[in-house]
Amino acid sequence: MQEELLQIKNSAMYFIMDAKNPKELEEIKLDFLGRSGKLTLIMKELAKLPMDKRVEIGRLANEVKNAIEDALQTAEDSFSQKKIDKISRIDISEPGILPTLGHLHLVTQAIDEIAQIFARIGFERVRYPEVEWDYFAFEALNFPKNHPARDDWETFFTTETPHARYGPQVLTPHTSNGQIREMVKNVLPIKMLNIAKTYRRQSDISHTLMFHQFETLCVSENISIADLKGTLAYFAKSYFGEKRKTRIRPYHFQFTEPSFEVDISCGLCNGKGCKFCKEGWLELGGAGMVHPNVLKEVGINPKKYAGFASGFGVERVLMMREDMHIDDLRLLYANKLEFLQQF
C-alpha cells in the first residue's frame, strides 16, 4: 500500500504541472481527493490493516493527501495571477475596436424618403391589412367576378372561412384596398398614402413573391388629371432628379377612368435598352381617375366629388434611382451582406 500512496503522489503531481487551465485541475481534484478519488480510496482500506501498520500507512496517506492539496493551491493561484497580469497588461488609452454596426435595409430607406416626399405636399401617410377581405381587395374596386386577378394563379387566398359580406380572404395583391378602406369613413377631402407589403404569383429579376406598394388616393371637389399629372411630376422629381424623364400613356385599370401607366427612362443604360428594362422605359407603376362606380361603392357622391389615385412599386422606384446599378430586384432579398453594406 506503501508504494501504491507513492505512486499516487508522483501520478498526481504530474497531473497538475501539466495542467492547462482551471477546469483540468478541477478535474484532477476530483480524480484524487473525490467521494470516489484514488486517494480516497486508499484510504478507505486503511481500517482493515493491523493497528501497527495502520500508523505508519495512515501517516504517509496524510502527507500525500497534503502534498496534492497544496500542489494543487499553488496551480490555482498561479492561474489567478496569471488572470490578474494579462488584465494588468490591458493599456487603456488604447483605442477601443469599435462594434459593427448595422443600417436600415435600403427598402426601408426608399420608404421613409418616398413617405417624407408626399408629406410636404400634404399626403397622410395611413396602413391597412395585408391579409384583406375580397370584398376591399377586389369587389368595391369594380372588378369583375371572373377577372383574372380573382383566382389563385394570380393570389394568394387563405384558408380561412369566407366572410357572409366581404368574400374570401387573400393576401393584399396591391395596396388599392386602402382607397377603398379609407373612403369608406367618408371624411372628405381625402389625401392618403398608403405604404405596404403586397404578395403575387411572380419572381424574376423585376418581381418577387413579396413586395411593396405604395399608394396615392387623393378625393374632392374639382379635382382632375392636371392634379395628378402635377403630383407625379413633383414625385418623380424630388425622388430620381431633373436628369430622369417619365411619361404617361393610355391603359386600362378597372378601378380607375380614365387610366394611365407611368413609365421612367431607364436608369442602367439611360433609355437606350437594356435586360432589364428591354426598350429604354421602365414601368413604374398606374394611375389614373377613380372610377364613378368606386366612388358610389363607398357611398360618395361621383357628380360632386373626384379623385385620383396611383400606384407604385417601392423596390421598382428604388431600382431606377440614377447610379443604383441592381439590375436583378431579388438581390435586395437576398441577405447578402457584400450588397447590402454598400447602402
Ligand code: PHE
Given for the second form:
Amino acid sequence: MQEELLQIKNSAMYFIMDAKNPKELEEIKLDFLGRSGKLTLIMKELAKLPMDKRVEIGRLANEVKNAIEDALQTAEDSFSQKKIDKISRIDISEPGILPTLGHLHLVTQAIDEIAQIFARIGFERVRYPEVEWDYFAFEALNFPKNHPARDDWETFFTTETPHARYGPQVLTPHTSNGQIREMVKNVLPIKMLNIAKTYRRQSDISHTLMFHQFETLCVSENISIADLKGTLAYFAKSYFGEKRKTRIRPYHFQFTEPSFEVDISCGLCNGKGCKFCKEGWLELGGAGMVHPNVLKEVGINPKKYAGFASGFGVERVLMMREDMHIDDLRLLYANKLEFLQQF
Ligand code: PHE
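Next up, the form predicted together with the named molecule. The previous block was the form predicted alone.
Full assembly next; the chain just shown is listed first.
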C-alpha cells in the first residue's frame, strides 16, 4: 500500500506538470481526489488495515493528499497568472491610442479665410512691423501732432529712444502703417492686404488690448469709390453670405478723403431693423480714398494716381457672423480649452 501511495503521488505530479489548461487540472483533481478517485479509493481501504499499520499508512496517505492538493493549487495559480501576463503584455499589433489633436485658433482660422477671399480678387497679403515708429503709424498718415489718437491713453508707446527721423516707437494701433510701408516702395499698382496685430488701451466685453485688423490698399490709375464699394461688397458677401448688402456712410479719418464707415445689412432681420441692429445695419469698419497728402508724402503723384483703403477688425467680423454667438470678445484670448475646442 505504501508503494501504491507513492506511485499515485508520482503519477499525479506528472499529470499536473503536464496539464495544458485549468480544465485538465480539474480532470486530474477528479481522477485522484474525487469521490471515486485513485487516492480516495485507497484511503477507504485504510479502514481494513490493522490498527498500527493504519496510523502509519494513514499519515503517508495524508501527506500524499496534501502534496497533490498543493501541486494542483500551484498549477492553478500559475494559469491565472499567465492570464494576467497575457492581458498586461504589450500587443504591438493592436491599433494605438491617437494623441489628442489640436487645431488652429479661431482667430487664425478667420485670418486665413479673409486672406483667401481677398486673394481671389488679387490682393496680396503683406506683413509689416507691429512695433512701429510714430512716422508710419501717424505722421505720414496725416495725423497732426496733437491728434488724440497719439495720446498715451489711446496708443501704447514703448520706452525705446525715439528715432531721429521717425519719432517715438509705438505698438501699431491700426494696420494703416502698412499703407505707408507699402507705398514708400513706389511699386505701382498696389493691391495689398495687411493683416496684423493691433493694440489699444481698451479692455471690455467688446475690446481686448491686442486684436487684429485687416487693411486693404489699392493704388492705381483710374481708381474710384466704385472700386472700394465693389471690393467691400465682395468681401461681405463672401464672408457673411450672398444675401448681405453693404453701404458706405460719410465719416472722418485723417488719411482718407472722402472717408466712410462701412455698414453691412443685419443678418437677423435682413435690413428691416431689429433689436440687435436697431436700423437694419451693422458697422463693419472704416474706409476711404487715400488722402492726397498721404500720396504726396510717399512720393506718389495724386494727379495721376488714386487709391482706396479700408481697415476692419478681424475679431469684430468674426463675432458678427450669426453662427458664432460669442458674447464676450475676451473669451477669444482667455485660453480656455472648453471654449476653443468648439470651433
Ligand atoms: N485705421 C482705421 C481704424 O483703425 C481704419 C481705416 C483704414 C480707415 C483704412 C480708412 C482707411 O479705425
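Whichever C-alpha set is largest while still superposing within 1.5 Å between the two forms counts as the rigid core. Numbering follows the first chain given and starts at 1. All figures in this text were calculated on a predicted structure; none of them were measured in a lab.
A.B. asks: If we fit on the core, is the Cα of Glu283 displaced 2 Å or more between these two forms?
C.D. replies: True for Glu283: a C-alpha shift of 2 Å or more.
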